[in-house]
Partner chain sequence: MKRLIAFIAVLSVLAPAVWAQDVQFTCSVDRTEVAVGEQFQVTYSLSGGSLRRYSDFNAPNLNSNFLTLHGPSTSQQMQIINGRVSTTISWSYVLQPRSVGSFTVPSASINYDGSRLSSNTVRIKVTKAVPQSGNQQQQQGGSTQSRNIDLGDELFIRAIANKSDVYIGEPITVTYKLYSRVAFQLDNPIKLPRMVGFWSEDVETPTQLRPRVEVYKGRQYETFMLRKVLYFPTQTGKLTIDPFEVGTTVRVRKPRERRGNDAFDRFFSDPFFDRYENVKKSLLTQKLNVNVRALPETDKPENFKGVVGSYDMNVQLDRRKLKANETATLTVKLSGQGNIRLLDEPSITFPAGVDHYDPTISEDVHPEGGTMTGSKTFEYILVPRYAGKVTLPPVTFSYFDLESKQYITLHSASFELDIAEGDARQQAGQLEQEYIDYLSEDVRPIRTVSGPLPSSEDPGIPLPLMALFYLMPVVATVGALLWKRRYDAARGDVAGMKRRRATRVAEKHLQNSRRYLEQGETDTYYLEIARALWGYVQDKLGLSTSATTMAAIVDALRKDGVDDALSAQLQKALDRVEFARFSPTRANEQEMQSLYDETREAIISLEEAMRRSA
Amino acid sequence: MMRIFCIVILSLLSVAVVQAQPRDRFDEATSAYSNAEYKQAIQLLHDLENEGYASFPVYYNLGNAYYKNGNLGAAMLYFEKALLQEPGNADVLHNIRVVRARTRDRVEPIPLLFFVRWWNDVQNAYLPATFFSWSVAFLWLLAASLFLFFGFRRVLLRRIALVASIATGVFFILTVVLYSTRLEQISAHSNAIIMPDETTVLSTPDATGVESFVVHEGLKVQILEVREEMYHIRLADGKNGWIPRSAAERI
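Please output the structure of this chain alone, in the form predicted on its own.
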C-alpha cells in the first residue's frame, strides 16, 4: 500500500515539475529580455513555441525580442501572429505601428468603399469562436421569436415577433458568414511578411521575368498563388509580382 502511495506521489510530483518547466523557461526568457540578452530570450521562446506552447505571450514577447535585436521582419511576423491570437489588442497594434514606421516601404492602401472597410474591420476584430458564439445566440433568439410569433393571437404582438424573427435571422446569417470567412482567412495563411533586407519582385515566376519593383524587410504582403519555389504576391496598393518563397514567412 505504501509503495503504491509513493508511486502516486512521485507521479504527481513529476507532472508538477513537467508543468512548471514551461513557466520557468518563460520567466527565464523574460529575465533574459530584461537584461538585454535578446538572442537568449528569442531562443528560449522559440523552444516553447516548438514544444507546442504557441500562445499570445510567446508570440508577443518574440516580437518584442526580435525588435530589440534589430530584426524588423521577424518582429512584424510575430506581432501579426500575436494579433491573430488576440485581435484588436492595443499593445500589439501599437508595436506594429512602431515597426511599420521603421520599414523602408511606404505603401498606400487602395481606398475601399465604406461598407467593405466596415466589414473588414468587424471581421478582423474577433476570433472565429466569438462569431460562432454569436451565431448560436442569434439562432436561439430566432427560435424564440418564431415560437412567440406562432403562439401569439394578438396582431400587434405577432407583428413584433415577426420583426424580431427577421432581425435575428439576418444577424444569424451575418455571424455565420463572418465565422466561416474569418476561419478560412486564418487557416489559409494567405498573408506573409518579407524577411530579407531587400527582395526584387519579378513580373513572372520563370527565367523570363523582369524586375518590377523592390520590397524590403517587414512589409506585409498577400499571397495570391504558390508555384514551385515562388510566391505570387500583392501589395496593399495593388502592385503584384513574384518573389522566392524563401523571401517571405507566412503569418
Contents of the next structure:
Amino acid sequence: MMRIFCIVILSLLSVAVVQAQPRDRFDEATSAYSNAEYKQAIQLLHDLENEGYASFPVYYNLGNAYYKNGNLGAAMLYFEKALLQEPGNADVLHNIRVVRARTRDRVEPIPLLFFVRWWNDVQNAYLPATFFSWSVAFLWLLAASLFLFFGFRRVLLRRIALVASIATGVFFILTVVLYSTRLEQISAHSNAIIMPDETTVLSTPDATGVESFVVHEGLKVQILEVREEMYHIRLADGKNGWIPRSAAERI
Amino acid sequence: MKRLIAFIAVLSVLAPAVWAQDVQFTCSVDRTEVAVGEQFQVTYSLSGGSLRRYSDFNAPNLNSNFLTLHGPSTSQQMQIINGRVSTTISWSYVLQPRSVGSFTVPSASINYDGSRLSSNTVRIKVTKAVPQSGNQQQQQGGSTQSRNIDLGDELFIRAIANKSDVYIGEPITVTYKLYSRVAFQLDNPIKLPRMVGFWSEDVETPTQLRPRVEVYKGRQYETFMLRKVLYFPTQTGKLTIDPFEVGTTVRVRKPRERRGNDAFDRFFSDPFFDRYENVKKSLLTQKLNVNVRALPETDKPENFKGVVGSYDMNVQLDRRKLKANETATLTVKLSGQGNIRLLDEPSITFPAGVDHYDPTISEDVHPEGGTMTGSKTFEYILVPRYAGKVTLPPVTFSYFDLESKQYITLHSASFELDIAEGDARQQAGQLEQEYIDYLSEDVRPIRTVSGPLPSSEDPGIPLPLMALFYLMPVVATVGALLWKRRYDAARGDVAGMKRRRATRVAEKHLQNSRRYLEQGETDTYYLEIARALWGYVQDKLGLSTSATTMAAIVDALRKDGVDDALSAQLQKALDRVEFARFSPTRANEQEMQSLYDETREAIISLEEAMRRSA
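What would the structure be for the form predicted together with its partner chain, rather than the form predicted on its own?
And the full complex, kicking off with our chain again.
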C-alpha cells in the first residue's frame, strides 16, 4: 500500500517537473546558453515556441543560440522573425548585420526611388497594430474636423476645418494602407532565408531550367510565387530564379 | 473448404477497389503467368488524392520467392480527365521467379494522411515452359491483357522531322503523330527519351487529342498530334533521335471458338455478340537520322559564341549624366528566333573606372508554332567611380544567320557617360566595408524576461474589433452633429436666426418705408428706413443693439472680409439716414426717394459681399 502511494506521489511530481512553468524553462534555456550548451538551449526554446510562446525574447535568444551553434541560416531566420515582432530593435539589427557579415553572399540592393525607400522604411519600422492605432487616431481627428465643418458657420473656422479634414483624411487612408500591406507582408511570409550551405538557382521550375546562379546559407530572399515543389525567389539586387522548397525557410 | 479459401482470396483482391474510392494503393503485375527465368514487372501505385500527403512507402520483402533484378524505380504521372487532375505515383520492380509453382506477390504498405494503406496481393503462376499467347489468365479487377498482337497498319506512330540536314544549333522540329484505324486509349504519359547531342524543348503538347483525317500510303487514318518538339543539335556528325514510345490500350475483337454447329451457337457467333478485350500495346516511332554540319570556318567573327538563328539587338542606357558612385543601367535586349534559353551574354568591354555587376537576366520565350521566338534581356548595373567623361564602347553580338547562311555581327552605338563629382559620403565599396566592420563584432547578449513569458499573438486586429474602432468616430460625429442642431434649436440660436432672417426683415421694413413715402408720412418713413438698414447690419454682423457704434460696424465688416469701398458706401448710407432722421429741416420728396434707393443698394451689395465670403 505504501509502495503504491509512493508511486502515485512520484508520478505526480514528475508530471509537475515535466510541465514546469514556461518562465522557468526560458530561464533554463538562458543558463544553458551561458554554459555554452547551445543545442539544449535551442531545444528548450523550440519547445516554448511550439507551445505558443513564440514571442520576441524566444525568437531573439533562438537566433543567438543558433549563431553560437554555427547555424547561420537558422540564426538569420530567427533574428528576422524577432524583427517582425519588434521592428527597429537595435539589438536584432546589430545581430542581423553580424550574421550577414559571415554569410557568403554579397548582395547589393537595387537603388530605389527615394519615396519608395521612405515608404518601405516607414512600413518596416512599426508593428501593424501601431499603424492601426494611428489610423484610429486620424479617424477621430477627421471626425472632429468634419464636425467643426458641418456644425459651425464661422467662415474662418470652416476653412480651417476643411483643410484639416482633407489632411487627416489623407493620413487616415495612408495609415490604413500601411496597416494592411504590413499585415499582408507579415502573414504571407513572403520573405525566406536560404538554409542549405549552397543552393543552385534554376531559371525555370522544371527540368529544362538552366542553372542561373548559386546562393548560400543565411541569405534573405523574397518569395514571388510557389509552384509544386519550387519557390520563385528574388534577391535584393533583382536577380531571380527557382529553388526547391526545402532550400528556404519562410520567415 | 477450397472454395471458401478461393472466395476469400478473390474478396481480398477486390477489396481495395471497393473501399478506397478516392485514394487507391494497388499492386499490379504486367502478367500473371511467367516462366522460370523470365522477367515480369510488379508495380505498387498510389493514385488519386494529393501526393504530398503520402509518406513512408514500406517495400515488401520480394526476395523470398523472387529475385529482384531492378527496382524500385519510382515514377509520377499526372493526368487531367474532365478537368480533374489525378496523380499517380508508382514504385516498380522487375522480378524473376526462382522456381516453378504458384507464388504470392506480397502487399506493400504506405502512410497516407495519417492512416496506413496496404495494397492487395497478386498470385503469380510460374511455369516451366514459355506460356502461349491467348492462354493467359485475366488480371485482377481488370480486363486488360498483355498480349503480343499484331495490329500492323492499324495503329502506329510516326516521327516527322521538318529537316534532316542542319547546321549545329539549327532547330529541327519533330512532330509525333499517331495514326489509327481502331479504338484506342493512351496509357502512359508521353515521355521523351533523353538524348545525347541534342537540347530539346517541347513546343506543343496538346492537352486534348483532336482527331484529323489524313490519307497515308493510300489508306485513310484518324491522326492525332501527340507532341511537337524542337531539337537543337549540340554536336556535329550523324546523330539519331531515339524512338519515342507510347503505351496504348486497344480494343480488339476476341475470336470466338465455335464448338458445335447448333443454332444457339450460330446465333451468338453473330459479330454483334462478339466479345471485345482490351490489349496493351506499346508503339514506337522509327529512329530519325540527322546529319549535323559544323558551321563554316570562313569569316567566323572573333566574338562568335555559337549562336544560331536570327536576332535583333537593342541596347539602351537609362542615363548619360550622373555623379560618381551613382548607378546607371545598361539594358541589352536580344530578340529573335533560335535557342533563346541558351543565349549567352553579349560581349561588352567596360571601361576602367566603371564598376559593373553580373547582369540580371530575364527571358520571354514563346515556344509556339514550331519555332522558338522571344527575347532575352541582360541588365547591367554600372557604377562609375570617378568624375569625367567615359565612353562605353559598342556592344557587339554575333550569330550565324540560317536564312542567308552567313555570320552576322550586330553593333550598338557607343555611349558617352558624363560623370560629375560624386557625393563624398557615398564611398566606393560601402557595402563591403559594412561587412568587414561587422566581422569583428559578436552578437549582443541574449534577453532575459522579468515576469511571465509573453505568449505569441496574432499580428492582425480581429475584424469585429476593427469595425468597432472605425465605427466609433463615425457614430460620434453624426451624434455630435445631431446634438448640435437640437441644441441650437433649443437655445434659439438668436444670432443665427437673426442672421438668416436679416434679409427678409430688412425687405419688410423697406416695403413699409416705401408705403409711408407714398403716403407722405415722413417720420414713420425715416423710422422704417433706419430700421431696415441698422437692423440689417446688426443682424447680419451679429451685433447687439446697445453695442452698435459706427466703429464696431466697420470693425466687424473688416473681419468678415468686406472690402473698404463697400464699407464706405454703407457708412455713408447710415450717416445719411441718421442725419435725415434727426435733422430739423424736412427734406423734399426727391431727396427721400434717393435715400430709399441708396439704402436699398447698400443692403443688396452687402448681402452679395457676405454671400461671397461665406
